[in-house]
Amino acid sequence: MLELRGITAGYEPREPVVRDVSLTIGDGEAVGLLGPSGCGKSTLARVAALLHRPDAGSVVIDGEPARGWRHGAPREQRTAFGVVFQQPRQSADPRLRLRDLIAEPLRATGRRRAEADARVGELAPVVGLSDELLARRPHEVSDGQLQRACVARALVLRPRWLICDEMTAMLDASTTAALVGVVEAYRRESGAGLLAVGHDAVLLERWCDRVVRWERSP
């Protein structure tokens, strides 16, 4: 279970955007934030991730509170999230091919290139990544195929925790379609659980086992 308990979080200590929220995810349950622009989820997306520690709060992953946040947090509390972001030419580094861009986290974990290559093998035809676009940069490919690449580097640590902040913002219906129905089709296999933030009231409900509601923090 991931519990968010009384988080309070911003980028400015005098003015919180997220005050005082509690959210729970269950083992392999889906639960879609929905919610207008700048009502602070995608700051509460980003907690639940270790990404951004709060001003007040915890984060408890199966019973145990977060020790730490971004590369503070011990690997098998950091490596247990995948996160999808909106936008994803600011998550990618324009120097890496795609082929390299999805293996980043493996490497970064110390995986052996073979075990990366391997991995990547596998996830490309997933996502729908042929071996020529895998080979191309950022700058060379749209946005959907980016966000394709995006879905693979985070599935390629096979994590517990799906974190997809707007993730089909960006996309045209059909590429939205294919990327929720690999990250479903993860969620079956793996029993990962899923935070979906979004404001496609539509998609989330269809989406996801139950849908959170939240207007703009107080």
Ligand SMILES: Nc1ncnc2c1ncn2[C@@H]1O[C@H](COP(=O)(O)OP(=O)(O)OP(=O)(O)O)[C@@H](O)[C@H]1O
The other form holds:
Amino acid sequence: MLELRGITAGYEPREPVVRDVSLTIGDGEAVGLLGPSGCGKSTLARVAALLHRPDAGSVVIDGEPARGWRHGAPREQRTAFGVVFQQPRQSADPRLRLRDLIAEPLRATGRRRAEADARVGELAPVVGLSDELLARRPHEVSDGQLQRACVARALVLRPRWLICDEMTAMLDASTTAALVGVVEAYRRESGAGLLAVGHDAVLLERWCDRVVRWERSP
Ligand SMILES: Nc1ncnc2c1ncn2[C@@H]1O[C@H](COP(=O)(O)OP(=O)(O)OP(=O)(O)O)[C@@H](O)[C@H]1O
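Condition change, the form predicted alone to the form predicted in complex with this ligand:
Full assembly next; the chain just shown is listed first.
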């Protein structure tokens, strides 16, 4: 179970964008978070993935409170999360070929080249990337192709939890369907839970077991 308990968070301690929000995601559950632009959904998603330290409240992962944030989080907690953001170009190192971008979390956690190559070889067809695309750098591929690589990168360590922050906002209908299908296939096989943030009520209602709606900044 992933629990967000009484989270207050933002960028100015005196003006939090998220105030005292609690949300629980059960094992294997898919929860959608809908709300207007600027209400703090991405901020909460980043707190859930241990990427943003809240001003108050706690994140409890399978009964254990988060023991740090970003690189200060212990590896086993940090790597329990796979995260996909809206803008693949902002989260992709422009120097890396797609195959290295997907393998980045494996290299960062000290896995050998052969293991990384094998895992990338397994994931590339799942997300629909050919060998030729894997050899390209981000500026040589479309946003949809880059987002396919970012989804593979999010799955590469076999996370227990997926946090998808407007993962499909920039994508056409067929790439959206393909990537939601990839996430769902992974969840069926692994039992991972999901927090999917977005604006598209139709998509989230179809995708998730439960949708939480924020009307305005809580
Ligand atoms: N790095 C930052 N520094 C300062 N303020 C920020 C930062 N990131 C977001 N904000 C502000 O925090 C508020 C909430 O932003 P957030 O991105 O969490 O909202 P959101 O609901 O995800 O919006 P959207 O749907 O448009 O992505 C906004 O007013 C935004 O301007």
